[in-house]
Structure formats: structure tokens, C-alpha cells
Amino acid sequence: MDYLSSATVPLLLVLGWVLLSLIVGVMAGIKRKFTLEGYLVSGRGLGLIFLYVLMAGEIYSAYAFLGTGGWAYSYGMPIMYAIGYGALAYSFGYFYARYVWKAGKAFGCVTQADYFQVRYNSKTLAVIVALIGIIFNIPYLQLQLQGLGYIVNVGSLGSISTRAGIIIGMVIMMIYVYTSGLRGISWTNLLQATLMFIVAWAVLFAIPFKQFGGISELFKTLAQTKPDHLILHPPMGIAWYVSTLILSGLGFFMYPQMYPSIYGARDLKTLKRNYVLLPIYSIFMIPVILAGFTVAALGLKLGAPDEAVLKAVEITYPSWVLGIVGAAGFAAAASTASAILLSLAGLLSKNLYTIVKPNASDKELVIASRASVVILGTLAMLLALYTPGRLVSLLLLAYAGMTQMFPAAVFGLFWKRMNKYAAGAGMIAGLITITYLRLVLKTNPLGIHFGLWGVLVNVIVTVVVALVTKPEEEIFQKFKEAVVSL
């Protein structure tokens, strides 16, 4: 009975939060009619503080609220690359957003493969990168759903298991999509955003100073108690470290749900402050990365480690806390969760269903986006449900995919012998070398990340084939003259 009585206000805070959530995500597009812009990119007409809880909301996910703190309990240092990476990706943001947000609006882009179509006048590399942002942001939203089960299960003291609580979750935020698109996602993330960083900030950070008595204290028990966790070492060495950073930073904005937040600006001013802002809140994974160092340090035993963060307020706060930080990554989850499935929506509607129905209208391609939100949503539930996988690792398969794309992205920016030849044909050879070294060799060689040799071979790829192959200039310059004129 005390067991139960304990369980009860965390459950009820966590519930009491994903039904805030759902409210607020339908009460955003309830009686609205959407055209197939206003649905994917919320009419291009988001402010600074939607934008930015936008974005923030589905940057920092379940991976940088769970996953960074499993990571620092289980490996340690090597974790660090997360906090890394965001200084290369924020700074490559600010100069290519603007050409992504120019261009969608010159041509009327909603989705990342509408981006790369009329960059370079092919609906085939239209379809490839579709279908690259279709497979391995699967493994993501996967991801994201794991979380949000893990959230639910220890929240709930056990009463509710991880698997009822993918569900739950899943069903929730497929409600709110299909109901205001990305309109509801930008209400939502507003509530989400909020509350992750005050809980990180409120909560998290003080749990070494309760278990410790300060960082000082936390780090000389962890170098007595796992000395290894303080350096990069083999498997995770210097060469591992350096290279993933490099595949984080370069492939960040490769993601499909980047493209529509971008697009989503107002104007470029917006755009711009939004990513001058966004580094800040960068920052309060360093609170969970430190819940995870705490529970390394303490010695306790789990039996996953993805749960480091929320044992660490389990043993340090009453069990009410342990509710509020369970919604904040509920909240974490479902804030990049529901972006995810959006995006992916508008890959399978807009670039795939009109491969078999070209002349679709926009109000039957609003059907079809919301009818693939229940389809992918669906399919997402089903492979968290019975092929989990750790966090961290599921992100970083979704990295060594999507940054296959950079080469063809930057390139097609400047250089005018760039074609789609040579765009596609580096994608391919890209992701042939990350399925040999991720599913025959099942290394990385030299210590260096698999998904950075795929980039590598890519670029070499891309720059042969541009040059043995005629260049269309003309597409270049009207691409070019369209972004710099507005």
C-alpha cells in the first residue's frame, strides 16, 4: 500500500502532463483547414519564440535528456562529444539556413527533398533523398520512443511498464500531429522546451552537490571509483572522439525536420537571431551529464543504463520530483519525436505519393501527409517495442545516414559543375561504405567513426563524377539568382 502511495503523484504528474500536452497540441489546429503549407511548415509565418522552441524542443530529445546521461554513466568521458559538436553544427546553421530558407521560399519547399530537387532540377535525387530521410530517421524516432517508455516506466515507480508507455506516448503525439501539423508541434514545444531546461537546471544539477557535495567532490570519487571514465580510451579513443564530432556537427542539419523549422521563419532576421540564441540552450545537457557521472561514481548497478538520470533523482529527491522530471522527459521526447514524424510525413506524401499520383491536389496531399503520420508513427511504435536498441548508438546510425547528404548539400551551394550525377552517385557510394563497415566488418577502422568514412568516400565520389560529367550551369544560376535575390 506504501509502495502504491509513493507511485501515485509521480504517475499522476506524468499523466498529468501528457494529457496537457495532447490539449494543447489539438487545441493548436482544432477547426483549422490546412493547406499542405500551412500543415508542414505552420504557413512560413513562425516568430523568434516559436522558432526557437521549435527547434530546441526537437534538437534536444530523448537522446540529450536520457541518452547523454547512460552514456556518461556507462562509458563516460566519451560522452563529452555531445557537448562538442554543438559549437560545429550552430556555426555551419547560421550560414547554410539561409540559403535553405531563401530557397524554400523562392520555389515553395516544405520537405529536405523538395530542397534538393530544385537545387538540382531532378525528382530522382528528389526520391533518394527521401527515402534516406524515410530509413535511418526511423532508427531516431525509435530512439525517442524507447526514451519516452523508459520516462513513463520509472516515473511511474513500475506501475506502468515501458512497453504500455510507448504506446501511450505514440498514440498521443500522433493525435496532435494529425490534428494541427506543425502549427501544434511549435504550441507544444513551447511547454516542453520550458520545462526540460528549468528541470535540468532546477533539479539536475544540484544532485551531485546532494550526493557529494559539489563537482570537486563528484569527480575525485569517480577517479577512485572509475578512473577509466575520466579518459578516451579504445574503443572510444581520441580518433573516435574527434571523428564523431566531426559526423555530429556536419550531418546536424541534414535531418528532414530541420528543413521545415527553417522554412517555418518568418523572415531571415528571425531566422538568424534564432541561431545566434540557440547555443545556449545547448547547455543544459551538462546537468544531465552529471546526474549520469553521479550514479557511476555511487557504484549503483542498472539494468538500463539509459535510466542513469532518472535513478539519479530516484535516490536523491522524494518521489514527487522523480514525477516532474519524468514529464520534462516525457517532454524531451516527444517535443523531437513528433517533429520527426511530421517531416517523415511530408517525404512519404509530398516526394513519394505523388510519384504515383502526380497531378495529387494539396488538399489530398494534406490526406496523404496525415495518413503517413499514422502509418510511420505506427511502424516507429512496433520496432521500439521489439527491436530496442541503446540511445546513444540508435543516434548515431540515424548521423552516419543523414550526413551523406552534406556533400551534395554544400557543394550545390557554390560550385557550378556540381550536378545530380554527381550528387546522387556520392550518396550512394556513401551509404554502401557505411552498410559494409556497420553490417560486414562491424568496425571502425583507424578507431574512426563508420558514418565520417562514408563521408569521406562520398566527397571523393562526388568530385570525380562532377568533373568526368557535363556541368548544368543553367540550373545552377537559376538556383543561384533565386536565393541571392531575396
Given for the second form:
Amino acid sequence: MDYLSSATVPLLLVLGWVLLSLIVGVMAGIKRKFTLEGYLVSGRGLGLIFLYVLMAGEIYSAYAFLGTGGWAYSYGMPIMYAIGYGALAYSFGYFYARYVWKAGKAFGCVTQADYFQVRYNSKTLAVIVALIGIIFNIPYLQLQLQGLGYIVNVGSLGSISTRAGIIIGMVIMMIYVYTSGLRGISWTNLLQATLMFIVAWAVLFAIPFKQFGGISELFKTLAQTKPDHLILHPPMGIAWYVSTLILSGLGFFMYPQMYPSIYGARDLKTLKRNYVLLPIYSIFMIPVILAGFTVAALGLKLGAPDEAVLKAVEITYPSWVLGIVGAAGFAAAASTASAILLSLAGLLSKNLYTIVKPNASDKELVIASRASVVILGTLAMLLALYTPGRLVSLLLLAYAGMTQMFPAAVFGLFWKRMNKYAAGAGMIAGLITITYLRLVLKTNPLGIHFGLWGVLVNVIVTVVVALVTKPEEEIFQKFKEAVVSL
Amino acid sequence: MIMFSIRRCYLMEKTKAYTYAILLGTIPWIAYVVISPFFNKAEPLILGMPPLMFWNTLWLILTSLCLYGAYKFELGGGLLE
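Based on the form predicted on its own presented above, generate the structure block for the form predicted in complex with the partner chain.
Okay, now the whole complex, with that chain kicking things off.
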């Protein structure tokens, strides 16, 4: 009984937050009749605040809380790549998003694959892009759910089981994404991004002060207990750090959920202001990292590195505070997972379903998108419940895999010789390279991230194929006039 | 003919603004990819943080400033209409 009563407050905090998300998400769209554009990209009408919380929320996942702290705890400084690549990605995205947004506006794109289709005028390429997106992101969605289940379990002091957490989380998300589409996600992310930010600064940031009396004292202790944590060293040395920064910075905008949020922007000014402000949001990773370092400096042994941040909270605060962190963990996972879910549903309906039924009406595509939300959500939920860990090899490849779209996405903007053959051949060559390095050879040659080797092979193949095949200049000119010209 | 040269002038302004904006956008890449590895030392602690952590955190703020500069150039060049 004692245990139950101490778990009541955290349980209510977590469930209360989940319920609030559901209400806000459903209210955002319940009375609307959605067109496909309204459903998948919020009618291209998002203003600065909604765009900002949408992107900030979808970028920082359960991993931002669990994984980042876990890395700081077990490896130390290599986690600094996570601070750097966001800034790199935004300074690339600041420019790249312009073209994506204009293509969306000019040709009515609503998914990532649509962007490739209008540039290369190829349904087959769009199908390849859609398939790559779905195959690599289903396991990513599953991972978010597992993180969500775990964090809700710890946050509620064990009164919600991990499996129950996974089911509650996914069902709630499916309901509000089904009802309100991107509009629902942007409304719920207003809650989620705010809570994540508050928890990081109000709860986590105080941890090193409470444990050691300050940040310097934390690192002075760490220098004695774990001196290796303060520097990068092989196998995660400088070559690894720099190559991971580059790979992650470039790969960021190749994820399918980035595209609907870019299309969703009201105008170019709003879109660009959003990227000016996003690096500031990333500073919230610092308190998370400090919490991980705290657990390392105290010399605590954990069952799994991902427990680090929750452990730091547990030893510093009264137990009910874990309830707030549990809610924030739900916020982090749900804001990312719901955006992935909707973007994959878009790929499945707009780019794959239309192969079966090319003349599907707008209304029918909205129904197909909603059905896809339910199908993909249920699939990810079943995977998370019954085969956790089964798709690890796909996850290891996911980031490197998505990055293989980079040459096709970027060379196509400026190089008139780029055509669908070069784009497709490059992507496939890159995918084969990373699969071979990661799953067969199992090392990073020269300490450089295997994904970057994939990009290298990809670029070479892309350029060679573009030079030997016939350029499709008409397609490029049409795209250039509408999208690239200043 | 006059119309044509006005248009060209206008385009040159735009290209120039875009070039400056892109130059500003490359600065964070240099700060992280080229310079930050030199901060891979255990000491001295700056604002309590090891050098690499300090540098990477500082540049989150400076990246925002660089992109704000890029935004101003693009806005001035009429690129955001």
C-alpha cells in the first residue's frame, strides 16, 4: 500500500499529460473537413510558433532524453557530436528548405517522395524513395515506442507497465494523428516541446549543482573518477567525431518527416526565421548531457546506459519528480513518433497506393492516408510489443541509409546532367556500400563513419552515371524555373 | 533594352545577397568540422565545461546569429518574397 500511495502522484502526472495531449490533438482537427493538403501539410499555413514547436518536437525524440544522457554516461565527450550536428543541419537546412518549400508550392508536393518525383519526373524513383523511407523508419518508430514505454514505466514508478505504456502511447497518437493530421501534431507539439524544454532547464540543469555544487566541480570529479570521459579517443576519436558530424549534418534533411513540416510553412520568411531560431532550442541537450555526466562522475553502475538520466533524477529529487520526467519522456517520444507516423502514412498513400489506383480522388487519398496511419501505427506497436530488438540491424543502417538520398536531392538542384538514372544508381550503390560495411565487414575503415563511405561511393556512381547517360534538360529547366531561380 | 538591364542589375543584387548569405551559412560548418577538434583537451575548464563542450555550446548561439545575418541579407536582396 505504501508503494501504491507513493506512486499515485507520478502516475497522475503521466496519465494527466497523456490525456491532455489527446484532447488538444483531437480538438485541433475534429470539426474540419480535410483535403489531402490540409491533412498532410496543414494546408501550407503554419506560422512561426507552430512551425517551430513542430520541428523542435519532431527532431528531439525519446533518444534526446535516454540516449544522449546514456552516451555521456558511458563514453563521455563523443556525445558532443550531438550538440554539433544540429547546428550544422540547420545551417544546411536554412538554404535547402527553400527549394523543398518552393517545389511544394509550385507542384503541390506533400511527401518526401513527391519532391524527387517532380525533380526527376520518375514514378519509379519516387517509389524507391518511399520504400527506403518506410523500411528504415518503421524500426525507428518502433524504437520510439519502446523508449516511450520504458520512460513511462519508470516515470510512473512502475505502476504503468512498459507494455501498457507502449499500447497507451501508440493508441493516443493514432487517435489524434488520424483525426487532425499535421495540424494535430503541431498543436500537441506546442505542449510537448514546451514541457521538454522546461524539464531540461528546471529539473535536469540543477542536478550537477545539487550533487557537486556546480558544473566545474562535476568535471573536476569526473577528471579523477573517469579521466577518459573528458576527451575524444579511438575508437570514437577525432576521425569518427568529424565524419559523424558531417554525415549527421547532411543526413538530417533526408528524413521523410522533415518534408511535410517544410511544406507546412506559411511563407519563406516564416520558414527561414524558424531555422534562425532552432539552434537555440538545441541548448536544452546540455542539461541532459550534464545529468549523464553526473551519474558517471558519481561512479554509479547502471544496468543499461539509457537509465542514466532517470537515475540522476532519482538520486537527486523526491520520487514524484520522476512523474514529470516521465511525462516529458512521453512528450519527447510522442512528438517525434507522431510526425514519423504521419509522414510514412503520406508515403504509403500518396506514393504507393496511387500505383494501384492512379486516378484516386483527393477525398479518397485522405481516407487512404488515415487508413495508413492506423496500419503503420499498429504494425510499429506490434513490433515493439513482440519483437523488440529484432530490427536492430535496420536501425544501425537507418541514419546512414537516409543520408544516401543526399546526392540526388542536392546535385539535382544545380546540375543539368542529373537525371533519374544517376539519382537511383547512386542511392542504391550507397545503400549496398553501407550494408556491406556495417553488416559484413563490421568496422569503420580508417575510423571514418561507414555512412560517409557510402556517400562517397554514392557520389562517384551518381556523377559517372550522370555523365554517361543522356541528360533530361527539359525536366531540369522546368524544375529550375519554378524552384531554383532566385 | 533598358528593361533588360534593370532586370539584370536586379538579378545581380539577388545573386550577391544569396552569396553573402551562403558564406555566413558555411561559418558554423567551419567552426564545428574544422576548428572544434582542436578543443579536444581535458583542460582548462571554461565556464565549468571542458573546452570541446564549451565551444560546441557557444556555437549553437553563434549559429543562430550567423543564420540571422543570412536572413537579413536574403531579406534585403528581396529573396524571401
